[in-house]
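Starting off, we have a lone chain in the form predicted alone, written out as structure tokens.
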Amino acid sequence: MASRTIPDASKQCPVTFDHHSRDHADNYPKIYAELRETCPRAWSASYGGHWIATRYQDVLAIAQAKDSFTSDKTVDPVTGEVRGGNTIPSLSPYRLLPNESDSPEWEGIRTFLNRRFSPKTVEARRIQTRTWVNELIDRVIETGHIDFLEDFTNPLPGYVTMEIFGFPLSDWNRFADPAHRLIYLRQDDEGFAEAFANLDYFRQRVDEEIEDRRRSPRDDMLSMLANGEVDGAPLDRKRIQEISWQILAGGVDTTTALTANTLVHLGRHPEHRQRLIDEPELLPIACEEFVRYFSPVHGPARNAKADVDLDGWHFDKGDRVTLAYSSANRDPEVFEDPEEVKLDRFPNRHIGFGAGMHRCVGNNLARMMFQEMITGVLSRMPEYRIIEEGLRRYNSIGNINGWIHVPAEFTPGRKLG
């Protein structure tokens, strides 16, 4: 799509901005701080043209204005052109449901999913999650070496996601790897098309398991999708695939990114690590601070439904806007000393799990997995050291702020068995 021009005075704050660039990944706190100060309602010609909302109040207002802004995605059946959606540029021609939908479709799907992600249901998974955490640590505990991504923060959410679906645990990497690559590779990277093609295996397996669950239902998400109803109607193949893609993408990447960023931070700040060891009851509050500070969901998109004015900010129908969570969560107008991690920050009004109707359905599950992973590491390898020269950040953090490799070493210990 060709870049848009700047047609009126309201778009007279143009900036050079590419949230998928290497420079952005390395320097996003500084980039966003400058935008908040000098051009908080910026316009970028990149990716067809879009606004960037960087201040907390603007991000919150747009996220909550569901009658004026949409995250719905449509695909032209003839040309294949994708319009809208909650990423800039669009991540794929497949919708993520319920994220890329609006009322009333959103309410039906969200209600359908809620019982699988309720606090009570999530808590029932804690013991099994803890068992897997210790099993993964047992695999490396005698060696004194770990890559926190490959050995720990990737497989654990993968296991939990497979169990929620009802897939064999052994499928986790074949599903998770292409999902990760789609998220961290730029679309002009030669590996992006390959990663996208590899998702066909996930779609094929969903189809196969749905047919099996229709014959033999079980207590899992695939059985819910195969035999459940939304707004009184059974789910067709397209909707099942779109909901499944959302659960996979949300399950295997955001928690991985949050936990990896936290482990890097604690490795670099032993005083924070020691405080969490000495005060384990602080971890749930610290979790909210790490969500704020690292904002694993970096900046989703919204789309203007019609010409709209919002607190003096004019949008033309069809205008796209990036809601820069990573900037809003460090806005000094809202957070005292926003560039510092305060483990006991309270209250903490972060929007790291979203705001408005599209708040993350899996936020309780993410918190639980994060707490169990951090507890496992701090109890069994408390003096780990990050190998800085081996760190490798996502090539693009425009969708998710994560890492590809986080190697570390520690004093070898004993398996729990």
Ligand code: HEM
Second form
Amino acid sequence: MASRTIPDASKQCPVTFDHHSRDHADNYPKIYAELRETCPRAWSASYGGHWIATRYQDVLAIAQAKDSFTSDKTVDPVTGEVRGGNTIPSLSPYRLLPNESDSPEWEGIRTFLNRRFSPKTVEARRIQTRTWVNELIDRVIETGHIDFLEDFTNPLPGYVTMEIFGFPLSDWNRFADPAHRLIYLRQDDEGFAEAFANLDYFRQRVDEEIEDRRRSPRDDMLSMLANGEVDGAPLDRKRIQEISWQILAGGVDTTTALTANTLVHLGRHPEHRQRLIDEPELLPIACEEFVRYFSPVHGPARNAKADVDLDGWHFDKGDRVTLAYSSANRDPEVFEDPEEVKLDRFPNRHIGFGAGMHRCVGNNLARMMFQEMITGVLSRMPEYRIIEEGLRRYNSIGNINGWIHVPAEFTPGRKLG
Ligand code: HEM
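We have the form predicted alone; now please give the form predicted in complex with this ligand.
Starting with the chain above, the whole complex follows.
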């Protein structure tokens, strides 16, 4: 639990808090409820020291205060030390672009990406997504067993992401696997360094494909990156890799986590599952409630650009702060019965897709993939049973709140072919 420590004179409300700990993964709703109540603007000495914003209004205000806070990341060219960024601790010397950038660089890249993720572009991918959902279910439907993670919620966003990029589908797991591990492992876990090294393959493939697209452009994101311009200049190799890394990380793990959490929830609450089967038109509204309740992006970071006073909260220049979206989304000041899933909650002012300038560019795509995956499961294995003893959570949910294994059994059915 988050417990008070000896006060540091310079910071109000110091607590013992580690968002990458097992205790946090197991108890975060309780930890955040206690912080919101007793110490909503808390200071943790872990990972070099950082604030934790837990109330909705504070999280929103910081996310929107783009002149005062940044998620830009810098790397010292001499020591290689990484500073800032949108994770605590900083994840790697590679920036996630545009998430770990600031104006004016951010505007150019964001405008560039917006077109690729517009509602119309996303809608055009729905039929292909549905076909892949059915193909993935066909692979297991006669066996009566599925690991929702390995067999379904991981590959589907992987395929969609590969298609958006223009990579062969067969590459999906060589890219998705290291991204997935980097997100769920703690930096001191065995395997973290290896996952990091395995990203070299992704970077090498980006380089190869960019060369190819310069010679023969196609209608895909790699061609846009290879031949497009941001602010009147072509993108250099490093920025192309950093944008690609962001789309990979955004594309493959967040929707996976949302859908896996939802399938676990529906397995444990058959009355909710039945309601979604009986009222399929409720799914888009329920999707927002699952984003609120599970907040897959658990609590990204911001960094104070200068000394800042925000509604009585003082930040020194360089102070880091966790925006606990997962706490804000359960703030009783904003949500009635916040610890309950209400499938028809409306309106739902959740900030599970973020707020302010970095609000998720892929939110339409995430919703579409989620809807297709849940519809596929509810129509073809409606009475599935989660094998509770086989469930395995992420080692750390500090970046993304997800699962490593979600095994289930169901009555075998027929392939669609
Ligand atoms: C359920 C699924 C998803 C959730 C919950 C989610 C959530 C978020 C959140 C909370 C942020 C803001 C982070 C911050 O405040 O620092 C964000 C940013 C972003 N997301 Fe998503 N995301 C999801 C799916 C996706 C997908 C499918 C893509 C694209 C393939 C994507 C691409 C991005 C990008 C590029 C940004 C950075 C935007 C910017 O900095 O302007 N996300 N996402």
